[in-house]
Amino acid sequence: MTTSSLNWPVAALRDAELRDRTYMRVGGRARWLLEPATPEELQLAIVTARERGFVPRILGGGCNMIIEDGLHDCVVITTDRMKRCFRPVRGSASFEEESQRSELVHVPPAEDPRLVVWAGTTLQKLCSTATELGLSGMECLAGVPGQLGGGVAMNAGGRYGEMWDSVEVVRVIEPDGRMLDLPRAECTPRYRNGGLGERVVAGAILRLVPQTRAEVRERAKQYLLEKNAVQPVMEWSAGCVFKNPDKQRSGGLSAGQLVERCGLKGRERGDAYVSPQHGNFVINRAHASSDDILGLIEEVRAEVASQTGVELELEVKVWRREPR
């Protein structure tokens, strides 16, 4: 089968550049990039790709990943067009948008403090929407890049809370193409892992906590200021490279503190370097290759293991070139 003859049921780009779709600004090209605009189109794209012999890869905000340079002979499906965030109709747990209903009943946020969010909604849009509605629970994501889908899949968050603290229902697409709505009680999220396996997140219903706008806004502001003070938020990076290890094994030190303790801040390889501000960030100065970045990460892992005995586990996802 030759891919040049394929027609797709959703918007599609051939030989699409992936570099500028990631926060690290590194990566090669995808043979096909599919751009669904709704959860139903996402499901259709996944099913069609599998029927045609591809194992599709899902690209959200591109913030927690490193894509290897070169041609990826595969189908990449981006959720970037799936940006919907809305309040449910009274008494409904539906993922359908209110504008599609013939009779709308608008519920005050204090009465029904939920939001229905599609996978491509950015975490910052979600945070700002919740703030303006006077709904607390998303402030922990202030300054966190990425989209709802990836945030749920990896249980994004920080010291003040995690994504799954507010998830009531998650809509997923199973590997066999079925769409399912999973209540929180049926899921097993943990640290930096939503526990969904190979399922793809299409959206979620979030249950938040009513508060005043001023309270939510001030809390989000403080969290953002704290984050900006200690992380290189304006640089090209994939966020935290390593998961924080078990405190008993690391002597209570975080991954970034272990890197710093080993004297690795500022370590360079090509145009990639370990941030002098935070040891758990690898920065692309401007023209780093994927080999520069991945090689530097392995250097850091090996040195930390040699000096401390702690084997750091990757938090970032790495896309290698693979035959389909």
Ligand SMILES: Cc1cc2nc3c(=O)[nH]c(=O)nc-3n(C[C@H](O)[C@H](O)[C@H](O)COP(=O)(O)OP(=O)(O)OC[C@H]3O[C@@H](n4cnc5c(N)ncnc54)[C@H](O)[C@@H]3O)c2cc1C
The other form holds:
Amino acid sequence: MTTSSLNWPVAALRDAELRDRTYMRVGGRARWLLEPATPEELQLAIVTARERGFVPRILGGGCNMIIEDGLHDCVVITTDRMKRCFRPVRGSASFEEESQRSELVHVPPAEDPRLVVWAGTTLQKLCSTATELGLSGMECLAGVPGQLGGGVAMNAGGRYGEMWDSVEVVRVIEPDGRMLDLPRAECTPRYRNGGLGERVVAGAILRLVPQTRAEVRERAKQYLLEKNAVQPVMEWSAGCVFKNPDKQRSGGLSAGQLVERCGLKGRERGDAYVSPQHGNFVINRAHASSDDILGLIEEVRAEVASQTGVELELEVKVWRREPR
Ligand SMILES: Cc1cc2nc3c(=O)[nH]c(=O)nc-3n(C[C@H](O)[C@H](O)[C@H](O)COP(=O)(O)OP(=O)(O)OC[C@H]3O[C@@H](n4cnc5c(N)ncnc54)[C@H](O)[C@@H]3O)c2cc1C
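Same protein, the form predicted in complex with this ligand this time rather than the form predicted on its own?
Complete assembly follows, chain above in first position.
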């Protein structure tokens, strides 16, 4: 526990900078930033924040997030320290770890192709672990930044699949503080929405598909090359700004293609601009303010609506400063 934790029951920072905790590199400070290291600490952080009148906001890798500048008088809980990924006890449906029971160590992945993953594990760590074990299912997330919790909450994915294709059980914390294990059949994930509402993801059990390591690695490499060829992955962004609209409404065009058709690629506001490479990415050149970015997004949305009649819906999550 840090000295700045005052009387929070988990590590805590006061007036914590959020900017560098986002991929877009924009955003102000949080009155409190809580840093649980385990699912139990996450539960404790949520319960304590709520007892003190805060509705906590959950920050994963900050890769699909635009945070307004200024002081946010709120409690943010980061899952950054919850980075464990391990194999479960064979045959058990719980989050228990295999290596705690010596007789079960070295179960071949093909005999139990599951992984237990805590919320803060990065998607890239997850991809590489699955690849090393010869387990397929995570390649669709090759090159997608962020963490397991954010990936489950957003149902991250792309043309080759999505997070929830592999979720067997998700461990969540309800707003009232109860920790529950929800089987896949009880969940209703949709396009870029895990369908969990206000529940917080503490971890998940993933069921993957045994294959050879070489096959999995080759597929992940291929998907990564394809992604890097079309998206500005090295720039500061929040990923795709808009969800792809219903194809019937958009004449089969994606959000990025609509932006391009409207001649908006390269459009600038302050230090923010629409990527010339991919119309659905807004980039922070270096010193963009949240007003630059959010203003540009609104400009693009309004222009697409007026030129094509398609109202684009935000995929990115926006955190505004709200009075308590
Ligand atoms: C260069 C780039 C490329 C990208 N490519 C893709 C892509 O191909 N496909 C794709 O789907 N996305 C893509 N993204 C978006 C992003 O990587 C994914 O949405 C990722 O899953 C976000 O995870 P995160 O941990 O960063 O979530 P954050 O951005 O931190 O949070 C996103 C939302 O999830 C909520 N959340 C976070 N953690 C939890 C939790 N534990 N429990 C409950 N809610 C939580 C947050 O409160 C917020 O509402 C890309 C982003 C970038 C910057």
